[in-house]
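In structure tokens, one chain follows: the form predicted alone.
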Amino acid sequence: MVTNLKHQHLYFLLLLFCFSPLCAQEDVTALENQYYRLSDIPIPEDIVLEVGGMAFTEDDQLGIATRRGEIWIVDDPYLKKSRQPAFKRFAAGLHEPLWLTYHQGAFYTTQRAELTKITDTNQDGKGDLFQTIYSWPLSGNYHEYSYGPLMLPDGDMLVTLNLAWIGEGASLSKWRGWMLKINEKGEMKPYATGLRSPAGFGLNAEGDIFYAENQGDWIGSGRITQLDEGDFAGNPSGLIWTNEPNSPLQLKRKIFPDSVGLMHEFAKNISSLKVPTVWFPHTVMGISTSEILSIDTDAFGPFQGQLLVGDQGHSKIMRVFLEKVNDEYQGACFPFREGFSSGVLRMAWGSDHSLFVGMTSRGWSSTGPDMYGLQRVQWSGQTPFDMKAIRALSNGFEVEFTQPVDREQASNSQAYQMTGFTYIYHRTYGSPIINQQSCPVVKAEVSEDGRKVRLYVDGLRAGYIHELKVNDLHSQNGVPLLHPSAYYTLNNIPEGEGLDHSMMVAQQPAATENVARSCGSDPSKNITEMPEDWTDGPDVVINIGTKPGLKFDLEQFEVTEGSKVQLVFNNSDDMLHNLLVVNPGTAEEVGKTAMGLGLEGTQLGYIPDSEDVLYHTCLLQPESSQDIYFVAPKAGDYTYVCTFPGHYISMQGTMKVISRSTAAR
């Protein structure tokens, strides 16, 4: 009881002093902290850690990859010796390995074209012997990144291939866009396909095996796919190997047209269309999920038996409910643990129990603000008040949490809001949120140990994701709800009886089918043709476009105050942006504005409705362009930044505005 007084304390004193949606962010992974602890484990200065896998060995040392090449052994990284853990180089030379296991005394890692194994001959410390277990052909695509491989109980490894780039995804060389089983011999068998960018896969504690995916074309939003051999997981650029004698598919690419509709309803008719588990709506939940890992223990809290997934954009760990409904797996994602100092790339079970988290950043923006790091979770041996669970029933769900709540709080249906939405299945970069309806909670019912609500739910859509948020609920003990947010994913609606409209208090909305224009609230700062009274056209055309590293190509121009500007933004990037020019000073606060617009992102295109924001484009598929119009407004230094979320950590640029005056000169 003491404890929760104090974490109630906390909770007010940081809300007395902070309201804003930014600063209620900070106050959540504040209070994160006090029940799973985040600690740096130090880096030499002179070593480079960008993180790309990690695996400890039977000496509980650590084993990292990095990016550029190299395979470092970590000696004590639970800090049990000193401050400083030994940092030595097992090996070096590699082709970009983002992903390491390790089994019967070997390091596996794949590079770029290669599953390779590392063995230590002479025990000096170092790998001396590298055995090609297994090579694929590689078009020399940068986005040809490959992953691997996860050790299966039986002892064959899974490998992923990246699509290449070229505007869309595309598989140039054989199997990009495939699971691929290898065993030890390098004998290998086509597993599944229809992936797009699979940096993260693993088991659950059933032994399944699920992918995570980033939003991209054909890929809506991010999230987790059950697959079995055979599957097809939606994006049809790999389709062009199943013509090969081993694929274990038929399915051909020139059955989809480039906008599908609904990836559920096309799954009817699809008997190797599996679709996704659990969706993490983009930007809400996470912008590129990497890493899945089974909690498969007690002793990291009350979650055991659930899937960690990371967040390499948001530097943030969530978490993933499962159940079968129908023999299919769905379930819901919560959110865990935010406030990494970098992207959250891998993670580890240490012997301990805690969790380690190898990060990177470089090219791939973050939230988190450093380049690369090494951090460590650990539960404070105290439940946080939390939902751990929700599960489908034919009226709606039963949610689930972690401490007796409130009876009285809990039993209010209107502590309770909940949203149905969907994506696009096509064939353009990501998509906007559609379908959206509320969906009215009637009734609200708590079981007698007060851990358990049932809500009864109008208006549920079978292959939709279902929004809960909970307002002001308590435990019994009156600590607040520390995550009021989830996300189900309603593949399959459990057959029994249904909602008793009796009990209905609200009517039902009407579906919006409207698709958003993804460009702001305010056409007045998205001004696309040149104005009539520009009669002797623009006084200066202004060309941005974008490079490697989520950076503008151009750093900063210079126009004169009054001066009439056409500026033509060129996204010739595998991903969304968008260029919003804003007032001096304000580049950051708008940015994190644009990130915690929820479910309404998509719809304004990351935009907020700001007085800061002066001028804006929409937000802008790969390899698109878009020209805006606009008057030069007084001297001064204005930030022009992309506000896709995570992007104005680091893409941005300034338009200089002289004075009339000084120009003359």
The other form holds:
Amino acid sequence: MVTNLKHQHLYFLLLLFCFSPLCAQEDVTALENQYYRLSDIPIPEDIVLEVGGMAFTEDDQLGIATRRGEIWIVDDPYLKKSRQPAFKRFAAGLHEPLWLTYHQGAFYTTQRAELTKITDTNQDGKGDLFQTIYSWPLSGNYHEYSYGPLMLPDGDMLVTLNLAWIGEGASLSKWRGWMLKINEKGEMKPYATGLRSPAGFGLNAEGDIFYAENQGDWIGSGRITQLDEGDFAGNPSGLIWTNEPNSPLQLKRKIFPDSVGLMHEFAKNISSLKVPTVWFPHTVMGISTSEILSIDTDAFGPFQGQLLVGDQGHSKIMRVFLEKVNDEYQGACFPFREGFSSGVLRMAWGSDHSLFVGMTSRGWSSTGPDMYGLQRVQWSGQTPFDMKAIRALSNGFEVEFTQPVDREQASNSQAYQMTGFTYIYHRTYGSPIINQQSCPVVKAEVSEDGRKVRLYVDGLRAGYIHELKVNDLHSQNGVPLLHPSAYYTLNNIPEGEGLDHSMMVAQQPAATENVARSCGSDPSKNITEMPEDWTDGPDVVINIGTKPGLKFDLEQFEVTEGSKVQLVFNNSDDMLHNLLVVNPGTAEEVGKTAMGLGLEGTQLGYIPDSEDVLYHTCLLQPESSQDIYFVAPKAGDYTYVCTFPGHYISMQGTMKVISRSTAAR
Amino acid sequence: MPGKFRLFTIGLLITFACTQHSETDEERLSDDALPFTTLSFSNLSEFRDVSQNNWKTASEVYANREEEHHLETHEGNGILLNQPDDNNQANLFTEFEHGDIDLTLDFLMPKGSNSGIYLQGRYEVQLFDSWLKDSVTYEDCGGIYQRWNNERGFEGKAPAINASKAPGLWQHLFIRFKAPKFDESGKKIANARFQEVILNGKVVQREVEISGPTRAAAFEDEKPVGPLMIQGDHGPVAFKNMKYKTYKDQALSLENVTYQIYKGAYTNTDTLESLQPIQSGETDTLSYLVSKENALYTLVFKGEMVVPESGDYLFSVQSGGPSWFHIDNEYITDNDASNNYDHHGYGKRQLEAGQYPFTLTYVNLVPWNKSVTLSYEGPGIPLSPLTTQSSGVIIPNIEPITIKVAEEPVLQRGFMIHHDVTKTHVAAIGFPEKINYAYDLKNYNLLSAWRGEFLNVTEMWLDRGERQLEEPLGAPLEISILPTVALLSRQNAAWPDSVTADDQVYRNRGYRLTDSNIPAFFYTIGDVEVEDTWQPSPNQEGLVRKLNFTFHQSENEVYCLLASGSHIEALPNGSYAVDDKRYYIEDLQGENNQPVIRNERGRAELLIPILPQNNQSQIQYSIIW
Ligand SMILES: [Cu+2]
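One more: the block was the form predicted alone; return the form predicted together with its partner chain.
Then the entire complex follows, led off by the chain already shown.
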């Protein structure tokens, strides 16, 4: 009997386990691996391969630039000859190169201060000529990262310059916040601005330029934006240089109030303001977009012509389908592959159409626990059952699948849930989700070949992100849909017929309150005023701050059980953080649950509704703080943890509660 | 003076990353410290009578760096020097006696010479020509010399690194010494201690305790005070700029201290007077920790200050938010409303001995930036905090990440501090010969050079590397950088101060690595191609620079700046001593190009016109330090 009980108990636990988002995630990783296999490329132990850039040479060797300023050449990255490929050092001494390009026998990279060309003139396998193609001033601020060059077909190069961070993004030296076009002769033309943290940019199959942006001040969420010459992409800091004679735009910083409102509305009056092509809703589709790479082949599965977008903080890669409506790009992003070993910064195509992924997480921690890494994704040849594309229609969307769908399931309009929302365009760091409203799917029509489903949708709004969730859909062959959600950025609704009157649904009230406190669901766990009965004040005041690299500045503190604690959490970092005091041993679980909150996470400040969460601060803006008051629980080692997605791994500390008797001694 | 404080809005406040500066007392500017007492070298009147005549003053000295014990002098004063012979080799004692002391001086060692500074005539910091020595012991320059007992030496401590410069150059030494302490019965209760010894800008000793007098001390006993002694029996040596501050066992004391906390950030004293504090009380320590407020509060300390001795007092405030200090309702200083704790505000005041009311006000704006420190210096009192240590900011210790040089030269780019400014376009190069230099890629000239280990890169490679700094591991010779090459309209035209990176004045630029990995920097300015290569000179004495010029047209007059500084001397052996003998320029080979020394805007410059032969020209010289 006893054994039996135990088993039942276990079974129950397993069930619980599998309803948690953690289980779902691990499932997805395992399923994804059937189609897109992930493998490590072993790195010799004495090499700190913090990948900043990757490029294949004409000899099909893989060049890797590292944040410690080295360039390594991996002779046999496909592991055809050996399980441990040879790494040869091609160059060293560069200043944090964050890109690598190979062009006509030479490597090109950006150091913090310049665009550099490195050539091996005597063919001994080591770079011996380091040419400064173009250099720029620096203020000396650590956040002034430089990226590129992206080689254009005509031999011109694109470089982007990160803003400095001084409590907010700032362009402290010339062309910070800009994309520059530079030719081999060192002639430079400022190309576009409005950039904040432009670590990734690339070309789509048509040769248009896209850049990836991270959440931050003026940037509600991650996104990619197509850039033409003279475009302004949203962060106004770089505009202080538009008085320069070679600036391609005249827009001035001073026209931006601290809170603009809705970006797509504002853009109607500002011709140079380019709205994002595709938004990546924060924490649902990554937290820090990185490389953009076009899938130029059908040898990598069914997604030829689409874009892959990496994510550093969430150690994953997402996928983008693009189309043009009213001559402007827009489209949808989908999950593609997660579970990488460190922060995904760079991607490169091998000659065998496998994808090489270069990673680093120093100073910017990632879900993948390693400090750095090099992995490879190979298509197994099997086609996953997935949404391949979503196209906007005048009265809904056409969803294309990789395989024919189960007709009965797919033609049931109840299988689809659509929600529209957007972000605030303001100086503040990030944004809650606003104006969220469900868009009823009133009809679903399956195409003759079973590969497309036409959704008739009510309540579409131009300028909004439209979340599509598909429930319980299988392919004709009975395979469940691998990734059941996607986000379409509907900048323009195509001209054409609207919905039949008969199809329209009485507009439902907004699904959730628009004004988010970003502070969990139980106010009793977030007491921010000192309780009135604490007439002598708190017994103890604990100050906890943040350190760069996703850490609390206090690893441990001690309080006596039952004592009145005032905990002051100071977020002096340049990112969002919270602080949750959780039951002993539950930090990991709570952290993972927070990651699985989805869109709701933003509203809750990533504070899950869990009994294990005892007290917490709200999700705090950079350079802000909050005091919380609580009575220390019974003796034990409690954890305090930041549950902003991806942070819980490193951002933890211990609250040692000692018993009164111990304290008295 | 309430009008001094500006209004502020929180939105405008910006916290810059703190600059953690290994600032030592001696590096403080004159405004930021009470003056040192200078030992006059106009004659020997500051010293006790010497029966022998090895000590004298001079106006100039020259020591040929290649000639053993060579020291030539010009009659005059300003420099103190020792030229011993068999009959004249007395040690020199100051008239003044000291206990705790800060001592700063420049010294010049002839080749192979030996001297020493004996604090209280008893505890020696060794002066020695340790130039180029690979490993150093207590007998080397900056060492704490051994004690002696039972025919054996003991204690003593080698300098942390060999920071010595070449014979005949002025070197800089700073000593912070704490005398032994005695109780009323005369029993010693604390050993003498070298708190800090800095040689040529690098700390070579820190917190070294010594149990008694050095082997060759003038006295065998230990006393609260004693004269400074300069060793004269081991070889010639010269000194200048010898200055000191001596300290007594006295301090300011605070009495009747109260604190008031106001809700809100007020930088106007008059407004504060009209408000009711939310909390107040008595305290025996000055610390922001008396306040439990989270942010946006104003903390005022009031009390009485007991001044032990009449004289000049210097006060300093530093804090994470506006702070200011009044004595007797008179404004003394403020921190310029800075949020940066490293920013000091200094104020001097002459005070008679007695009791004065004081007010220290600190405004907290943001919760993560809580700190306030009030320090002072006075007659016989070293710079000391009046606030508690926990009221300031404490910097943690970190295991350093360094780059070592093995068989081949190593180049590493990064930011580097140069004359207190962060340079952003820098390449540091280390040679296996333990000679290193840093090159500025904006002006294409030498930034600094150092001997010994190569580079500390912790501030680049740890976490985000917020300062992106690479730091020399040896004592750096900082060169005042101006562009090396300029096209001047005439020989007396002003030398350009700098070329900014985005001017793109330099074209076709970068560096090549030779087969042995030695970088050769190259660029084109005007129509002249320049190649600039640095290599260790034979015997690691310094660096050899080779400049190659290729002309395409030669319309402009091309000049090369070999050196600049306060003063450049042509020495008898054909070399040059630059910037008041900070380093040598030697072995100048310029074919038919002839150098000139000129004085421009108070700056001496050693220029050489570049005259092409068959469109080529080459200049070579060594920098020796
Ligand atoms: Cu966090």
